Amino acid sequence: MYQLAGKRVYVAGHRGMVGSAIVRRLAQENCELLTSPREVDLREQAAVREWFAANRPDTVVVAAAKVGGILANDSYPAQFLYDNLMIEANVIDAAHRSGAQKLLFLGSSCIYPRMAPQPIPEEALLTGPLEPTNEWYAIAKIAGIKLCQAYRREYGCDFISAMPTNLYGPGDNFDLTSSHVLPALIRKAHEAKVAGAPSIEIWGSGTPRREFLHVDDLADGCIFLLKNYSGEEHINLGSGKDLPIIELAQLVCDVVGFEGQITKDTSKPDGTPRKLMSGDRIAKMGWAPRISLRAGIEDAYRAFLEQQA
C-alpha cells in the first residue's frame, strides 16, 4: 500500500473539475499539496522541467487536457491531438527525471473501439476502430497509457493509468459550443424553464446509452489507486449503469423543473452507440461509487447555479 501521508503530491490541472475534485479529496490526506502556477505552460517542456526540478513532487497526478464534446473534438482535431500529447509527454517525462515516486495518469472511456463488447473490459483497448468523432482526443489518450507503461517497462517507475467514464459535478463546462452532454442538458433546461420555451433539443436519436460518474466519486477512486495499485494495464473507473440519452434528458428536465418537451436534431452525430465499462476489476480490489446519478445531477445543478450567480 502506497501512503500518501507526509508526501508531496502535485496536481496537474488542478483548476478544472477534474483537478479541483481530487485537490478536495487529497484535503482527507494530510500530505502537501503542490499546484503550479498558470504561467507553466504544461505543452512547453522547458518550462515543465523546470518546474519539477525546483519542486520534487513524490506523487503526481496528470488530470490536465484539453476536452470537450462531439462538436468541440470534431472541430479542434489538431488541438485536441497536440495538446494532450504535449501535456501528458512532458508531465510524465518530468516526473521520472525528477524522481516521483508514484504517477497517476487519467486517460478517458473513449479510447475503446466504437464497437467494443459491453460492458468494456480494459482488454478492449486498441482491438478495433475508434469513434470518428473523438479519435483525435481517444489517440492522444492511449498515448499517454502507453507511455506510463514504457517508462515503468524501461525505467521502474511506478507509473499508473485510470479510465473514467463521463464525468460531471462542480467546476464543469456549460458552455453548450464545447461542453458534454450532462452540462449542456443542464443549461438547455434551465434557460428553457427560465425563458418558458415549450421545448429543448437534443442532437441525434436520444438512443445512444451513456455511463456517467459524479467527479468526487471519480476523484475518491482516484485516491483509492494511488494506495493500493500498482500494475502496468490501465484500470476503469466508472458507475457500472448506463442509460439512453433521451432518459438522461428527462431526467435533467425533472431534476430542474423544467416542463416542456424534448425533441430530437436527427441531423446531428449520434457519437458511440454504447459506452459502458466493466468496473470488474477496481470492485474486487473493494472500492465502488457511493453517489447515485439523480443526487449527482442535483448537486451539479446546484453548481450551475452557483456559477451563474
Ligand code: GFB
Contents of the next structure:
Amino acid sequence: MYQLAGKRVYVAGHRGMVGSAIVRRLAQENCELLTSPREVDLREQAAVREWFAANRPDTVVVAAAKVGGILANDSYPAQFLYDNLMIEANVIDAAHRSGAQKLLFLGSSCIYPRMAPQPIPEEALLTGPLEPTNEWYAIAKIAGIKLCQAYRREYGCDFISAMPTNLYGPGDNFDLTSSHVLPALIRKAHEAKVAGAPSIEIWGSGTPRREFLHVDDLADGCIFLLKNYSGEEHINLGSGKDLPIIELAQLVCDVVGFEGQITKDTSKPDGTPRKLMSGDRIAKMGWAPRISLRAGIEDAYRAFLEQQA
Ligand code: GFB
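The form predicted together with the named molecule, contrasted with the form predicted alone above:
The next block holds the full complex; its first chain is the one shown before.
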C-alpha cells in the first residue's frame, strides 16, 4: 500500500472540475499539496521541467487536459490531439526526471473501440476502430496510458492509469457549445424554466446510452488507486449503470423542475451508441461509488446555481 500521508502531491489541472475535486479529497490525506502557477503552461516542455526540478513532488496526478463534449471534440481535432499529447508527455516525463515515486494518469472511456462489448472490460483497448467524433482525444489518451506503461517497463516507475467514464459535478463547464451533455441539460432545463419556455432541445436521437460518475466519486476512486494499485493495466472508474440520453434529459428536467416538452435536433451527432464500462476490476479491489445519479444531479444543479450567482 502506498502512503499519501506526509507526501508532496502535485495535481496537474487543479483548477479544472476533476483536479479541484481531487484537491478537495486530498484534504483528508494529511499530505502536502503542490499546485503549479497559471504561468506554467503544461504544453511547454521547458516550463514543466523547470517547475518539476524546483518542486520535486513525490506523487503526481495528471488531471490536466483539453476536454469538451461531442461537438467540441469534433470541431477542434488539432487542439484535442496536440494539447493532450503535450500535457501528458511533459508531465509524465518530468515526473520521472525529478524522481516522483507514484503517478496517476487519467484517461477517458472514449479510448475503447466504438463497438466494444458492453460492459467494456479493460482488455478491449485497441481491439477495434474508435468513435470518429472523439478519436483525436482518444488517441491522445491511449498514448498517455502507453507512456505510463513504457516508463514502468523501461525505468521502473510506479506510474498507473485510470479510465473515468463521463464525469459531471461542481466546477463543470456549462457552456452550451463546448460542454458535455449533463451540464448542457442542466442549463437548458433551468433557462427554459426561468423563461417559461414550452420545450428544451436535446442533440441527436436521444437513444445513445451513457454512464455518468459524480466527480467526487471519481476523486475518491483516484485516491483509492493511488494507495492500493500498482500495475501496468489501466483501471476503469465508473458507476456501473448507464441510461439513454432521453431518460437523462427527463431526470434532469425533474430535478430542475422544468415541466415542458423535450424535442430532438437530429442534425447533431449521436456519437458512440453505448459506452458502459465494466467496473469489475476495481470492485474486486474493494472500491465502489457512493453518489446516486439523482443525488449527483441535484448537487450539480446547486453548483450551477452558485456559479450563476
Ligand atoms: O456528453 P457528450 O457531449 O459526449 O454527448 P460523448 C453525449 C450524448 O448526449 C451524445 C447527446 O449522444 C449527444 O448528442 N446530447 C444531447 C448532448 N443533448 C446534448 C447537449 O445539449 N450537449 C451535448 N454535449 N450533448 C465525449 C467525448 O463523448 O465524452 C469526449 O467527446 C469524452 O472525448 C467524453 O470522452 C467523456 O459522451 O458522446
